[in-house]
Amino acid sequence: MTDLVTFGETMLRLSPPQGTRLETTAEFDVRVGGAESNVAVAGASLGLDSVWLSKLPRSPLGRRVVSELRAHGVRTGVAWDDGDDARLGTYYLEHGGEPRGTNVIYDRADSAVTTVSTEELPLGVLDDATAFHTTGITPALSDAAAETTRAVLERASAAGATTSFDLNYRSKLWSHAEARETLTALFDHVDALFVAKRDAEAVLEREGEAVEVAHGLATDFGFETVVITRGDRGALALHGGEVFEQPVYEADTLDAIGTGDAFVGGFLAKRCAGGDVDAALEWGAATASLKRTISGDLAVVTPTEVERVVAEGEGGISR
């Protein structure tokens, strides 16, 4: 039986050395990263049988993605694009401290995944899956990707998997209004919603304290679980009428990219293993803190490390 299936785009990340500008660098550090595959890797690292579904160009770059994910224990279900112009999305990440900040430049237009269809994907893996996860990034890529996201969510839900969705808004892909119209239409097939407080406000137009927002979303869309992340204020979850709060675990930040995906991966790993929501919040927060100490997008961690962070940190609050 498969524990976790994810679906979405994965790209190559190209970064100049720390302190070097993109326009002056002579070399790049090359990594693999994508929200849904990041979650799959975190889950696999924590003991889940994880599968990632997507579409890639049949090229050395596409094979690089598959070999990287498989190296971390993720099974891949890939539709291969044989076209001469098939391409893999890339993004350039320039790390910078204050006041410059970190800059991200995407080069992902017309990547292979923008033409993905359900007929190309091995969706039979959903028939015995415990959980299915995707994000709001994938529907933003193209009409085809949005339709396929809807169809896969519907198929996973019908098969009995617990479906989770991270809103994961990207302003460089679409507007708040476009995201709101497309994503809320998917919510009928979502059991658990993950959303940053800022995105709940800007995209879903939900004002108020996190607990009010969680209750409103659960009532309006019928979510079984709503998890709201609040940056350094930690996370809040609403499940079964009960509210749970979880502070962040302090970490020395080497690379913050992928921290949110690590949180989701840790949360889902605990839930798939039968853990309660409060324990899942602890695992999510601990996995996120560990990820911040690791270069690249991927949370390559162990259950022992997560358990140690939870044991040494402050527990959550149930009320």
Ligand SMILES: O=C(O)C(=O)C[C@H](O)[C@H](O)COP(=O)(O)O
The other form holds:
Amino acid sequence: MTDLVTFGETMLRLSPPQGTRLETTAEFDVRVGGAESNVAVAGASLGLDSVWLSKLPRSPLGRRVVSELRAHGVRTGVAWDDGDDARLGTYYLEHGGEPRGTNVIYDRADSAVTTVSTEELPLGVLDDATAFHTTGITPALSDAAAETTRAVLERASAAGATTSFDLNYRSKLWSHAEARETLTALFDHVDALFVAKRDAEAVLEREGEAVEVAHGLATDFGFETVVITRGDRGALALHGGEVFEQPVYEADTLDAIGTGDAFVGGFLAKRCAGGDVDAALEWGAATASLKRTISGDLAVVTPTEVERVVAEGEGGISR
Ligand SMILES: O=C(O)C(=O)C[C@H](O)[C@H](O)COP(=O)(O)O
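What would the structure be for the form predicted together with this ligand, rather than the form predicted alone?
Entire complex below, previous chain first.
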């Protein structure tokens, strides 16, 4: 039995040392990151049998992605692109404190995953999977990636997996209107939606308090679970007609990239292990806070650390 399957693009992340600008840096810290593999790594770190599906160039760069994910216990189901010009998506990340802010520059156009099709992915793994997860980044990459996302969600759902989807709007990939049209068309095959409050407003045009937004989305799209994240105001989940609130656990932030994916990975790890939604929210929040203390996109954490944060965490528990 496979616990969790995810599908999406993973990139190399290149960042100058803290305090150094992209324009002047002589060196880059090299990491591997992508929303869906970040979730798979968090899940694997927390005990799940996780599989990540994607397409990569058959090159040292593609192999680097696979070896890193495998090192974190994720099984990989990869379609290899043999083309001479096959590309691995990359992104440049310049960490900056206030008032400069953190900046991301993507170099991912025409990457291998933009030509992905269902025929080349090992989708048999979905037949005995408990959960399937993908995000709104993948369909933004190309028409082929959008169509494959739809087909994989449909197949996962038909196979009986619980499907989850993180809206993850990325303004550097597409407009609010394009995202709304493409993503809402996928919602028929989604059981659990994760969405940041700001994306619910800007992309899904939902105004109001998180609880109203969650009820509206569940009613309109038939989600079993809706989780709304609100940054330092914590998360709210609607499931089975009940509302659960979860504050954040405080953290010293070293690297905030990957916090949202760590939240989802922690949540799914608890749900796949049979936990209730309120316990899953605690695990999500604790995994997210631990991620903030770790460099890179990946939440390399242990169940014991997560349990300790839940037991002792500053944020407390609100039920
Ligand atoms: O930008 C993309 O397309 C990526 O996939 C790179 C990052 O790994 C995720 O964006 C992290 O997402 P958060 O967990 O919301 O910080």
